[in-house]
Amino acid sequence: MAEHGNSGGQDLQVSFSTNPGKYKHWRLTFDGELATLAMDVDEEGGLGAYVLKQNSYDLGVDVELWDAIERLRFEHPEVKAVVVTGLKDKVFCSGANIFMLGLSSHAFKVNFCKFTNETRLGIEDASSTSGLKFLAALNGTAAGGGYELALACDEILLLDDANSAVSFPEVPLLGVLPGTGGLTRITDKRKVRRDLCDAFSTVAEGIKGKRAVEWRLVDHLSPKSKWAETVKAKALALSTQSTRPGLAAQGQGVTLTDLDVKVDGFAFSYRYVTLVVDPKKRTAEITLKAPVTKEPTKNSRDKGADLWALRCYRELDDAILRLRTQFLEVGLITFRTEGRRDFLLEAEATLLQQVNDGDWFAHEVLQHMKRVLKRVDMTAKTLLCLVEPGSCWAGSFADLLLFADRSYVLDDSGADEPATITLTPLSDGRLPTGNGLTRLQTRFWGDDAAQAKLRPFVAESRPIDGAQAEKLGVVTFVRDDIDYPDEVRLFVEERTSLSPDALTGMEQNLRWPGPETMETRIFGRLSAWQNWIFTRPNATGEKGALSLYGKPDRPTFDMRRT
C-alpha cells in the first residue's frame, strides 16, 4: 500500500471543506436546545487503503467533526448542550486508525494529530467562551483518541455494563503516547492523582464501571435499561449552564456557505486571500486583504458568511491547512496585506462594539478570528511578515504581525502610502494566543514598560510609522529601499536552508514565553516527545509497535532509556 502523506510535493489531496449532506461518518440532529452528534464512522470511507473498523477515525473523520463544531456555533444558536455518542454496538470510539497511521509518513502522523488537538480545543472554547456545553455519552468502550474527545467535552457519561471501560493503550500496545492531548488532559483538566494516571495508562483493557469514576475518569454511569432517559437529564441538565441564546434565536443561524477558491497551479485565489507556493524554493506567500467595500454598522448578520471578519479567516484557516497537509516541504510562510485601512479598522470597530452590546453572532466571528490566528501560531512553518508602502498592517492583520518570527520594514519616504502599522484594542485583550496572554503581552513579556509605550496607540488605534515601529519593538528590523530586498531575500534564502527540525523546536519554544496553559503543555509536548517517539524504531522501526500491530510478530524494542 502506498505510503500516507509522503514528504516531498503536494502530499495529501484532502479537502478541508464539507457539510452535514456530505458527511460520511457523523450524524447531526437536533431537539429544541439540544444536538446530538453521533459517531457512525464508514469503514469503507477512509481516505487511504485501510478498514476504519469499530468508530476509529482519520483525517476524514475529524474535518467532519471539525465543521460540525463550526456549524453548531453559527448555524444552531438555538442549541445550548450537545450529546457527543456513538451509534456502533459496544463501542463509542476505538481512537485513531492504527493502520492509517502505520502507513502514514511521520510528517502526516504529527500534522494529524496537531489537526485532531485543534478541534478538541475548539470544542473546550465552545464551553468556555460560548457557553456551548458538551456531554460525552459513552455508549460503549473509549480508547485512545476516542477517550480523549469524550475528555475534550464537559462531562463524561459511561454505560455501566461489562464491557464498557475508558482506556489508554497507547503506550502498552503501540509504543507511543495518547497524542491529541490525552495525558495532559486527565492530570491538569480532570485532575486524577498522578500515580493513578500511571496505572491507567498502562493497562490496556482500561478501567470501567464504579473505578472509573472514583478515579475521576468518568462523571457518571448509566444503565443500559435506563440510558436514553439518563442521556437526555445529564445534557438538559447541562444546558442550564449555557449562556447561549437558546430558542429564542430560532431561525437567526448563519449558514456557512462553501469558500470558491480557484487554483492555477501552486496559486490558490479567494475573495480576500491568495495563497502562492513555490516548491521549489519551500516557500509560500499569503496575502490578505482588507474589505474592498463598507461593512455593516448595525447587525453584522445581515451579511451572514460573507460578512469579510467571518469569510477572510474561513478563507485564511483553509489556506493554512491546505499548506500543513498539501505542501509539508514549504518551511517559510511570507505574509502580506493590502486594502482600504480605514475600511478594516471600521469593520472590526463595528465587530467589536456589536460583541460589547452581547450580539451572539459578533461574538462568535471574533472567537473564530481567535482560533484561526492560534492556528497560524501553532503551524510548524516560518512567519515572516513584510510591512510595505500601501499594505495595510491594521487590526487584527496587525496582531499576526506582533507573532511573527520576524517582520521587516520598507522604509520608504517619498512614498505615496508610507508603511505603517496601528494596533487597535482587538489587540488588547481579545485575541489571545495559547498562552492565555495577547500577543502584544507575549512579545514583550517581562518588559511592561515596552508593554506601556505601546498603550496610546493601542487605545487610539493610532498609525506607528517604520522608524516609530522599530524604536518601540513591533517589528524586527526597518530598512531603506537599497537594503530591504536584499535583506529579506537573504533572510529568506539562509531561513530555508537550515534543518527543519531544529527550526521547529526552536520557534515552538520562543513563541510562548511566559506561564504555561493546558494548550501550550498539549502542543509543546505534541511538538517535542511526539516528533521524537514517532520516529524512534520502538514505535515506527521495521519491528517497531505500531508498524506490526494488528500482524502475528511482536516488537522487539531498544531497551536503552534515553
Given for the second form:
Amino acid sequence: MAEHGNSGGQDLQVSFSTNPGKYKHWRLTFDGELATLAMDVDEEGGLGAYVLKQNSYDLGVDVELWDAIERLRFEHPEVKAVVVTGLKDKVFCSGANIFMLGLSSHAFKVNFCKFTNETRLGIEDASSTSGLKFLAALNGTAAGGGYELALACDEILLLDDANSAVSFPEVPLLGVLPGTGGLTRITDKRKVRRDLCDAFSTVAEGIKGKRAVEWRLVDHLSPKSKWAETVKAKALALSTQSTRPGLAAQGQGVTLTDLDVKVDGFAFSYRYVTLVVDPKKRTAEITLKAPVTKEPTKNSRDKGADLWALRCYRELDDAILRLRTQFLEVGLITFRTEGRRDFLLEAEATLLQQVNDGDWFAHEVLQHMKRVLKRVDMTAKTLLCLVEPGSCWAGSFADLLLFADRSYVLDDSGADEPATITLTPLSDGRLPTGNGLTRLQTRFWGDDAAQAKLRPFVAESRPIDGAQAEKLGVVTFVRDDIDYPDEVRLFVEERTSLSPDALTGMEQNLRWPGPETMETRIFGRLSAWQNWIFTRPNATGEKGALSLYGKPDRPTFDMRRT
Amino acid sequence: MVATISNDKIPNNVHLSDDKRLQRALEQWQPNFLSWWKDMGPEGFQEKGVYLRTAVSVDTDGWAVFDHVKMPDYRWGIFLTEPEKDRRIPFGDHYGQPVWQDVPGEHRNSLRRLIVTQGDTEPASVEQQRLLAQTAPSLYDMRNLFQVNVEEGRHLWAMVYLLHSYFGKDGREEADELLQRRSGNVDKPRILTTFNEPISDWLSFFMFTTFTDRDGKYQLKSLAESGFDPLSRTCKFMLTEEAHHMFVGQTSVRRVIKRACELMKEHSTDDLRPHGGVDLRLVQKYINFWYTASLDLFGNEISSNAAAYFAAGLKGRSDEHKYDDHVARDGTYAMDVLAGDTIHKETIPLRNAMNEVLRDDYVRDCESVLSKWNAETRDQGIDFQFKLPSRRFHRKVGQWSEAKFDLAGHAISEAEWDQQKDSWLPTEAERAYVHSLMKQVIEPGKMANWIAPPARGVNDQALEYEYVKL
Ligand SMILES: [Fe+2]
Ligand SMILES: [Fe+2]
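Now that we've seen the form predicted on its own, could you pull up the form predicted together with the partner chain?
Once more the chain from above appears, this time first in line as the rest of the complex follows.
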C-alpha cells in the first residue's frame, strides 16, 4: 500500500505546551459565567506542509483546544457554560484536514485520532463531572470532525440560513469513517435512529434546517438575524444546569504554569516524573515520585499548580504524549515509583477530604488524575510495573499497577524496605477507567470473591507485601532476588520482539473486560475499524479515496467485502 | 387540486402531458413560483402589458414569439435542445461512453449541488433587479429588463424541471428552497455572495448583464458538455437566452459610452457631471468592479471539486471539442501561485485547474467585449481606451483575495490599497451620482440624457413603439 510521505511519526515535533497567549487557531473570551471558544484556524499555521483551509484542523489545532479546556477547568471556576463557535464565514469547521491525513503515516493518523478522541471525551468529562456545559453554536456548516466536535458538546445550535448543514462526508467522499466518535455519538448519545444515521452518514452535503432538528442531529435552529441573542440565551440556559461555583469563585482560578522539563539526550526530567527512552531496545522507563516534602493538609488551592497531585499528573501526561508522538517505536513502558509513601497517602487523603467537602479545585485535580490515568490506559505500548524495595506503589500510583499488562514484585526479604503495595479508597471508585468501572473491578472482572478479599486492605489502606500481593492477585508474578533480574529482562526482550500490531490488539482487548461504554465503543470499535480502513488500499492505496481526494483522479475500489 | 398543468399553459418539449410525475411536482410548485414572482418580481409592473418574447417550441419559428403579455401570465416553458443521436460523454474518466439519460447514483449528490447552485442564481438576479424598472431610462430598456427577468424565471423553471424529474423527493425539496431563499436576506441568503447585492442603478444592471451573465454563459457552456444528457440539453437551450442578456449588457454600456462621447464633444470637456452624463473614467471604474466580482464566481483557482466534477463527466470545459485530450488525467496547467508575498509559476494537475481554464475563456471573451466598446470611442474620435484590470485585482474569492493588487496585478500593501482604491473603484459619491441620474423616462422613443438610443428597436419595431403599456 502507499504510505505517503512521513510528516508523521518521529520526525514531527509536536509540543503539547501552549497557553491562550500563544494560540494560533482559537480565541478564548469571557463574559461573566460564560466563555466563548471560537475557532479561527490560521491557514498557514499547520504543523506540516498543507494549508488549513475552511477551519480544518490538524494536531496543532487540537492541542490548543485541549489546552483551552484544561484551562477552563482550572483557571476559570467562574465559567459555567462555554460556547464553541467559529469565526469564519459560512463554515463552522470542516473537520480534520484531508491533506494532512493524506501526508501522514498510518501511525501518525492513529495517534492524531486518539488524541482528538481523548479531547472530545475531555469535553464530555468536563460537562458530566464538573458541570461545565458546552454549547456548539454552529455558525456555518459543520462537516466531519467539525460535527464530531459539536457532538461532544451538550447542545447543538445550528444556523438556519438554508445553507449551513451538519454532515459526515467521510464515507461518500473519502472512503473512511467519521472516526472521532461520530458514528458512536449519533447513536449512543444523540439517539438518532440507526437507519437515519445510515442515511445521514452517506449524504456528503449533510442535513440542514428543520430536518436536522427532526432527526435529532441538532437541538436548536436560529436565523442569522437572531443569532447572537439566541446563542447567548441558549448558553445561559445551559449554565443554569451547571454545578460549578460561578461568579462566587471569580479570581480563584489556578494558573497552569509551564512544566519545565530538562532534556538530556533521551532522558526527560520533570519534577516528579522522569522518562528515559532507550531507542535501541525500544523501551522507556517512567519513574513517578511521591511528594518530596509534606503537602499541605488544607487549602490545597493555595499551592496552585505546584500541588504535587496536579504537577505530578500533568508531568505524567506530558511524558505519555511525548512517548506517543516522538517515540512510536517504543513498545514497552516500565513504570517505577519512589519516595515517601506517608507523604503520598496524606496528600491524597487530604485531596479526597477536600473533594468530599465540595472544594472545586480539589475536585478538578482528582478528575485530572483520572483523565491522565485513562491516557496511560489508552496508550498502545505494553505497560509493565515493577514493584521493588524502596518503591512507592501506593494510592493513585497503585492504579497503574492494577491496570498494567504485566507486573513483577521483587521479593527481597533482606531489603531494608521490602516492596509493598498500598491500595486506598481512591482505587475503589474515584478513578474509573474508560469502561466506567474502577481498575480494581476491571482487573477482577467477574470475580467477586477476589474483590471481597481485597476490600479490607483498601478500606484501611493496609500495606500488602509481596507474597500477599501474588495471592490476592494484585500483581502478576513475585520473584526472589535471584530470579527477578533475569525474568524481567527476558520478559522485556521477548515482549519487544513480538508483532507490535498483534500486541496492540491483544492488549486493547484484554485491558477492558466487562461492560461497554460509549468511550470504550469509540476506542474499541469505531477507532479500530477506522484504523483498519486507514491501512486498506480502498482508502490509502494509490487509487484509494483518501489518497485521491483533491487530486485529478477518481478512486478505484477493490469491491470484495471483507 | 385543479389541474393547472397543461401543454398549453406550459409550453414544453418534454412530453409534460404524459409525465405524471412531473405534472404532480409542478402542480405543487407552480403556484409557489407565481406567488414568488408576484412578491419578488419587478415591483409595480405586474399588471402592465410588456412586449415579450416567449419560447413556445425549440424550432426556429417557435422560439421567439412576440406579444404584449402581463408578466404573471408569461408562459414559462420547459425546453431542452433536441437530443443528439448516440451522444457520448465528451470528457473525463467515462470519456466515449454513452451519455446518461438518468442520474447515475454515485453522482447524484454532486449533480444536484451543481444544479441547485446554478438554479439559485436565476431567481436571485430577478430579486436583485426588482426595483430597477422604477428608474428605467426608456421604455425600450424597461422592456429589456423585463425580458431578462422572465427569462431568468424560465431558467429557474429549467433547473426545477431537472430537480423534479431526476432527483425524487430531495429534488422537490431543493426546488421549494429555490423559492424560499431571498437575495440579500440575512436569514435566507442566496448561495453565492455576488447574488446578494442589490442592483439599484442601470449602469450596474448593464455591467451585470455584460459580466455576470457572461459568467453564467461559461457555467452553462461547461454544463452543456455534461455526461448527464438532460442537463446538457437544458443548458444548451438556456444559452440561447443568455446570449440575449449579454446583448442587452454589451449594447447598453456601449450606448452609455456613446452618449458620454457625444457630451464630451458637445461641451469640450471630459467632466460630464455638470451635463448629466457618465464620464468614461467612471465607466472604467464600474468595469473594474463588475468584471472582478464576476471573476470570483468561477471559484478557487485550484479546486478539488472542479477536478472531481471533470473526472466524473459532470462539468467539462467550454467547447470541449476544441481540445485534443478529453481525459485530461495527465495534463498540467502552469499557474501563477501566490505563496506568502511571492508569486511563482506552479505546475497544477489540469483537472484541478478547470476553474481557471474556464476563467481563461471568460477573460478572452470579456476582452472582445471591451474591444467593441473601444471601437465606439474610436468611432467617436475620443482618445480613450477601456482596459480590463488584472484578474488579481479586487478579488474576494480564491488565492488573489489573500493580498492586495493594483490594476496591473502588482502586489501592493494594504496602505497603498487604501490610498488608491478610490481611483480604481466607484466611490460612494460616484455611486450616489450615478443614482442621481436614475430618473424614469416613459415617453415612447425618449431616452434619459445619460444614454444614447439603441441602433434599432426590438423585433424590427420602431424605437417609438410602446414596449411597455403603462
Ligand atoms: Fe439565467
Ligand atoms: Fe441571464
